[in-house]
Each structure stands twice: as C-alpha cells, then as structure tokens.
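To begin, one chain is listed below as structure tokens, in the form predicted on its own.
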Amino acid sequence: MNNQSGPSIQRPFSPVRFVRNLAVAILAVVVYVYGWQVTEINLQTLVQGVGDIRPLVEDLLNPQVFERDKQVVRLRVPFPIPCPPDYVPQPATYKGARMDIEPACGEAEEVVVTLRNGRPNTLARVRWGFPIGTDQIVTQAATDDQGNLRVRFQRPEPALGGLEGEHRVEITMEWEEGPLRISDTLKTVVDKMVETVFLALMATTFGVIFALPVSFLGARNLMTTTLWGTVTYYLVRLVFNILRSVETLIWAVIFVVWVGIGPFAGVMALTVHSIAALAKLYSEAIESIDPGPIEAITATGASRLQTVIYAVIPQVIPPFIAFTIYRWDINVRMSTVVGLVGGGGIGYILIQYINLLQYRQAAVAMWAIVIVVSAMDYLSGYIRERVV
C-alpha cells in the first residue's frame, strides 16, 4: 500500500496580493474601530449596571400572574417652608401608628422621621411631597419587629432651593393579604392576547386576498413576454419594494392617525405589510415553477387565462400555503408591537406597564406573548408539515 502523498503544490508569494490582503485587512480594522466609536460601546459601563438591571430582573421574572387583596397605609405630615408664626406641629396618625417629622417646619436642610406602632417587617417608601403637586421618593426602609422605624435623609434639591410653600412629608406602607386568586393583570393580558392574535389572522387573510391575484402580475416568466406585460411588471415590483420599505411600525403610526388608536389600525398596518410581502414571495415561487406544463398546455392552444389556471397554480399552491403560514406567524409577532404605537393588541397594555414602571404586570404580558409565539410556531411548523 502506497503511503506516499503527492507533491505539494505551494502559491508562488505574489507582492501585489500580499498588498491587496494587507489592505484588506487594515481597512476592516479601521472599520471596525470607527464603528466601535460610532456605536459608543462601553463593556465597563455594561458591566457595572448589573447591579441596577437586577431588580427589573427579578420582576420579570415574577410575573403577577395571582394576587391578593393589597392594603396601604399612608401617612403624612405638613413641612411648611418658611416655618409660620406659632406654628405646632401635628403627628400623623392612623389605627394606632404614628408619624413624627424633626423639625416639623423651617429651613433645615436635614430631616428624622420617625414611625411607631406600623405593621412588622414592612417596606416603607418615605416620599417629599411639594407645593406645585409633584413628590418624589427620598428614602426607604423597611420597619422592626415591632413596627417602628427611624429614617434620616437631606431635604430634596427644590425644597433645599427655597420653594416656599406647604411642603409634605408621607410614609407609605403596601403589603398583600388574603387569600390567592387570579389577577386582574392575567385577566386583561388574556384578552389582550386573544386581540393579538385575530388581529394577525385578519390581517394574513386580507394579506392573501389582495397580493394572490398581484403576485401573477410580478411574476416575470409570465409578463415580460410582452410590452405591455414587461411595463406592467416592473410597475407592480416597484409597489412591492416600495411598500415592503416602510416598516411596519410606520404604517402603524399613519393608520392610527387616520382610523384612530384601536386594532383596527393593527390590522391595516400589517395588512399593507403582508399584501407586499407575500406578494413578492408568490411571484418568486410563479417564477421557479417548471416551464414544460405551461408550454405544454399553451402549445394546444389555449389563452393565458387557462394556461394559468392548469399550469401554473397547480404547482404554486404548496409553496403558497407555506408561505402564508409563515406569514401568520410573522404577523403574530409583529402584532405585539404594532400596539406600541397604539395599534391595539398585547403591545398596547404592554408599553403602559412599562411606562408606568409596573414590571411585575409587564411580565405577565411578555410571558404571554413567549408562550403565544412558540405555541404557533409549533402549530405552524406542524401545519406545514400536513399541508406542503
């Protein structure tokens, strides 16, 4: 047996590709280090956030999914800056807990509160309430064994600023009793999700209408045999680039202006979309079919009409079905952001959580939107797997 291999064949060294290669990769460098400028990217500045990111984590990974009957407890005592002629000081009280400020009043820029007789083992967020209405957390902690609490903080910035006026100082306290039941957070995000996914379904089905019968006049085997079929396609693939352009999220902006914040303009942001779309896909698979039928059948004489009709749809419909599942399932996931914008469905409530820093609900809605997604997914895979 021959062990031997043969002879090596070596690429003489060749100066201008060596150049051309060294090139090459110098600009690439020089990209890639502009583009890391460009993009401001900060690997410290990432990883010294991981500590502020963990509560949102943790929300979200606690989605109020059951809830119990929520109990608050508010107590508040006037700051009135300047301090009045006279002025006595008055605790706070409310079945049995008491709030005291040091000083009541006045320009000190230090503040003691101090909470006696609340509930055991509570959070307490203490907030600095100001003439104008506005308020704003400036410390919190949670209370003894016996339910007292003595928290010291500065005077926030507009206060320390001489804002005259009858300032406030609240402790409130939240804690959840009773027994377990379905929240009402669940409850919406149920409907909201049933409303995403009809929107997708209506929308993929008026997607189909209109782009079946365009997507022969962008198909180029069957137009450009003429002139007016050559001008008629191009004119047709120009719609589809156009519209397919402009994302989703900007027909969903124009529809909401002009049918107003609801579903409705999720269905025809994503219809216009979808016609486009798969239109596009549906003339790709008109122009790989195979030509020998439609010569066939065109070759005993007759019209186009018929020759689409026998040749040509027969060996569309298993690609066009694939593609009209795959476009529900797209639009199931577009669903839920087009309600970002107002387009109705799940994105709607979602981006209201988020806004209003209630993560704990937001996550029941993106929990149910991973859940939703996956489902189709699976079903969609599944379909075409029976149907194609």
Given for the second form:
Amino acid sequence: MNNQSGPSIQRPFSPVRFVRNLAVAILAVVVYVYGWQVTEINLQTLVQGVGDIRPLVEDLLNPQVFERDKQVVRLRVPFPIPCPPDYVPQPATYKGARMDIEPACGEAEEVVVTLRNGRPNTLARVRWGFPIGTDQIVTQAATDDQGNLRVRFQRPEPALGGLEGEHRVEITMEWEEGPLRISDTLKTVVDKMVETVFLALMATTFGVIFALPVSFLGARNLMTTTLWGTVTYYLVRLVFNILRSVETLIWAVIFVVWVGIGPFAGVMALTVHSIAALAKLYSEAIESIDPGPIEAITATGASRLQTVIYAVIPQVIPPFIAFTIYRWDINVRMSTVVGLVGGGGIGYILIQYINLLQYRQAAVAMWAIVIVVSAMDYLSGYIRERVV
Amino acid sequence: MLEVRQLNKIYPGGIHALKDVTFTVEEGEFLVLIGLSGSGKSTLLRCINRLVEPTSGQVIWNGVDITAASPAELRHIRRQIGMIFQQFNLVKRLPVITNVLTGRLGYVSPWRSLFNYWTPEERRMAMQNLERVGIADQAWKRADELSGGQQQRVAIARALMQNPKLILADEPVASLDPATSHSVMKYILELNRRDGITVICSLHFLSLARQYGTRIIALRDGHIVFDGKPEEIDDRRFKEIYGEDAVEVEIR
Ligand SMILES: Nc1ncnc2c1ncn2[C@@H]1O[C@H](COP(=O)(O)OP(=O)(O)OP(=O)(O)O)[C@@H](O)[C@H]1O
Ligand SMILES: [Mg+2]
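Return the form predicted together with its partner chain of this protein as a structure block, the form predicted on its own having already been given.
Starting with the chain above, the whole complex follows.
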C-alpha cells in the first residue's frame, strides 16, 4: 500500500469543477443549436442550388471583353382577324429576303411562316403580336444553307383583350458580324477601375496627412510624461477607437447621404477609416522605438519638438512606410466595394450589372478587380521589401 | 560645483533606488561611481540632469537648484552637462555628423531644427570634435555602421558639442572589449585633464575605477558605502561594497 506516499497522479475529483464544466458544456450546446437555427443553415439548399449557379459561373468564366457589331433583321407582316373581304396578303421584304405567311388572315388554328433568301444558318425567332400591343415568341428555328425557312406553329391565344383586330407576325434574326473589338463593357470597366485606384490613392494620402500629426499625440511614451499630455493621449486614443470601430462601408453609407453618390463619398469613407487605423499603427510604431536616443537627446538640453525630430522621427520612418503601404493595399481592396453602396469606383457598376442580371458584364468587372488587387498586392510587397 | 543633498528616489513600483545620497563634487574631479548591479548608479546619474525625477532632495549646480528648475531653466542647465551611455544611444539611421550635431540642439532654435539646418560654424565644430576622437573620416556613414568603440567616440563628440562643464557617463565601456574600453576611457580622461571638464562616471570594474578616478563613491542598495580616494579601497572595504563572495579582477 504505497499509494499513500506522494500525491495521486490523477487530479482529485472536485464536484464544483464538475458542475461548472457541465454547465459550460450545456451552454455551448444551447448556443450552437440556437445559432444553427437563427442563421437558417440549410445544407440541402446548398446541394440543390448547385444547378442554379451553373449559368452564372459559365458567364463569369466568359467575360464580355470583346464583341462584334450586332446585326438585326426584322420582317413583319400583318395578320388581321377576321379576314377582311378581298384581303390581299402583304409579304414583307428586306434586302432581298422575303417573308410569307399562310393563311394570311382569319381564325386559323395553325399558321405556316416561310422565309426565303434570308441569312443562311442563322437563328430566326418568330413572334406573334396581339392587337393590344403585347407579343410573345411562338417558335424559333435556324435557316438552311440557302437562307430559307419554313415553320408551322399554333396560333397563340391572347391572354388579354379580344381576338379581333390586327395581329402581327414577326421574324427576327440576330447575328454578330465584322472584326472582334473591345467591348463597351471593358471600356467602362477600365474607366471605373482607374477611378477606383485613384480613390484608394487619394484616401491613403489624406489618411497619412491627418494620421501623421495625431499619431504623435496618441503615443504613450511621448505623451504620458505630463498631465495634459496624458489627458490628450487618452482622448486621442478614444477618438481613434471610435472611428475605427465603424466599418468603411458604414462610413460610405453616411457619406453618400452627406455628399451624394459618387467617388467623393468613397474617398471620404476610406479616409476616415484610414486616419484612425493609420494613426493607431503609427502610434504603436512610436511606442516601440528605442528610448535610448530620446534620453540622449533630451540630455543635451533639446526641447521636446527637437527630441521628436531627431530621436523619434528617424526611428519611425521605416515602420511608417511599411504601414502606409499596408493601408494602401487595404484601401485598394475596400475601394472596390464602397461602390456597392454608392461610393463610386468599380463596385458601383458591378452592382448594377448584377442587378440587371448581366453576368457576362459583371464578370468583366470582377476579373478587373482580381487583376488590379493582386497586381497592387504584388507591387506593395515589392516596395515594402525594398524600403524596409 | 555640484552638490547632491539628501537625494531619494522611489520608483513607481516601490523600489527605493536612492536613499539619502549626499555628496559634493569639486570642479575638475574625475569621480567614479561603483557598486553592484541594481545599486542605483544609473538612477543617481539620471537624477542629476533629471532624466529621472528625484522623489526628494536637492541637486545644486553652481548655486542653482536643478530639482526646482523650470523646464526652460532645466534645458539651459542640461546643455552644460554632457551625457554618455552604455548603449551609446546614437540615432542609428542618421549619419555620424548629424548625431554629433544633435549635441548642439540646446543652443539652437526649434524652428531651425524643423528644417534640419545647421550653420557652417556648427558643422565645422562637429568635424573638429570628430577629429578629436579620431573618426572624422567616418562622418558621413550611418551611425549603426560603426563599431561599438567608434560609436562611443561619436557619443563623446556629441557631448563635446555642448561645451559641457560636466560629463555624466553611465558605464561608458561596459559594452566594449578591454582594449577598446581603455581607448574610450582615455578620451574621457583627456577631456577631464586637458579641458578641465568635471566627470562623473559609473564603472563596473574596480580596476578601471582605480586607474581613472581621482575619487570613488561606492553605492550599495541606494546608500553611499564609500567615498574617498581610490587607494583607500582595501580588501575589507572591497567586501563591504561588493559583498563577501566577490573577488577583484583586473582588466588591462
Ligand atoms: N524605470 C524604473 N522603474 C522601476 N524600477 C527601476 C527603474 N529603473 C531602475 N529601477 C530599479 O532601481 C534600482 C536601481 O537601478 P539602477 O539602474 O539605478 O542600478 P545600477 O546600479 O545602474 O545597475 P546596473 O549596474 O545594472 O546598471 C534597481 O533595483 C532597479 O530595478
Ligand atoms: Mg545602470
């Protein structure tokens, strides 16, 4: 019986600890069950929805960077119901193409449309127009090698309004022709991308200009030597923290209301957040400098300002540059999204394309963002390596 | 010229680093402070020019109470007191010459400093002081490109820019090898002998203290435990200062 000598290798059982651990475990389960429900997590939709996003993904992989001139040929014949007496069919012609319809009028169940000398091998859409002005696609087919087409279809019934009146039958052929050229979308996107990059540049610059002086007021080691300094230090820190706790997007919403939709609102939003974030980083850089030179220069009888100029600033230049580049990086990223809430730049047109379901155009904007952001990332990494 | 009266320093943590320290320094003395690590040498030196604010007591400098001086008066006093540090405390990224020039800041208007402007007169003076410590050829190097001994010589040149009447040196050679230590100590000694600058210098090694000091003050736990001529320190006194287990080592 030597287990009385020395303490047990097992931690002794404690009921208090057991109850506490159990309570923590139950609380954790409750929190996560509630969280699962409140966020409506539904793995089933995740699987089912895969099919729905395929066209979107396809469009995204096929951005509309280049396009050709679009050609449209439209032929239209009237179709009165009922047939007027002595009605003479009126075939439509356009550049040698001719469209006929049979019967040409009346309450026929079925209608045959023929097209001769159209553009070969081109998709043609047949539309039926009702007297009240609405229309619908009734059929579509491709022309043959000679550019001829003959399709039969059911005459549609109007959903609204009466049957009697002048109906129309219309063939539309659309195709692209001529050399590939840069799409208008790409031109718009490049334009907005330039705006985005400059938005980031202006915001970073303003951020640095304002953050530089206040960062010294927010540095503990410089400020807490006197009472007023200490008070200023805590006030400045408080303001930084409040400004920083509000996200850039929220600032953007505020400034869109303040100065109106456009890049200026974006610049202001990014600037406010940059000032607070940079000032904090700068202050921390100042706080972590070697105090030795400050002591030495203070001991020469230098004033506070002189001490800062000669002992503090030379030491903080490399970290300041590093933090500024880092902020520039973030600002480029953020400037692509402030537009979503009206802050100008590429985000502004991206959200418009998405709302109009123009995914191929949206794809151009998204790819532009990917390219520019990673290019800036690379560039800033390169500069940082060189400078610091 | 310098009178320290009943000086006490209690750090915010509660450490009582100096206890009723009282002594007087005459013009031209080379006073060496010795004592174990933590005995209060650095604290004492920093209380003299108020880099550390004394808790109580007075420091009288040529009749002026430094401890009661206004910020402007304090700067005026500080510029007459050069200081040299164990870690040299140069601004590493600045050129040597600029580091030397900063010794002159107490004499220069802050507005001029804003533009880093120095008169040709000041630049000449800086070069002369660099020549005095034998490193004029390094003037345009970055301070951190120099060896430890060279950096300490830059720090001496910086102190000389102040035209100091007193130099405080806090273990100026503790980061240097023995040979370099002697070369740096010789420069400080020269300032004392040739220019008549009073020196208060803390040192780790008693052998150095004996060699350079005209007078030695020993601190132990913030008290003065010895104040006298170097040759008065015998075995018994040595043990009083450094403790029973210590043995004296010599550095040459
Ligand atoms: N800034 C400070 N805050 C709190 N305590 C301090 C501070 N500086 C020094 N002390 C304490 O005061 C005492 C004296 O320190 P001081 O640096 O003056 O000793 P020293 O003799 O210079 O020692 P060393 O040879 O290690 O440099 C030590 O106990 C130290 O821990
Ligand atoms: Mg010390």
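Numbering follows the first chain given and starts at 1. For the two forms, the rigid core is made up of the largest set of C-alpha atoms that agree within 1.5 Å on superposition. Remember, predicted model here, so these are calculated numbers, not experimental data.
Using a rigid core alignment, state whether the CA of Asp69 is displaced by 2 Å or more between the two forms.
Passes the 2 Å threshold, so yes.
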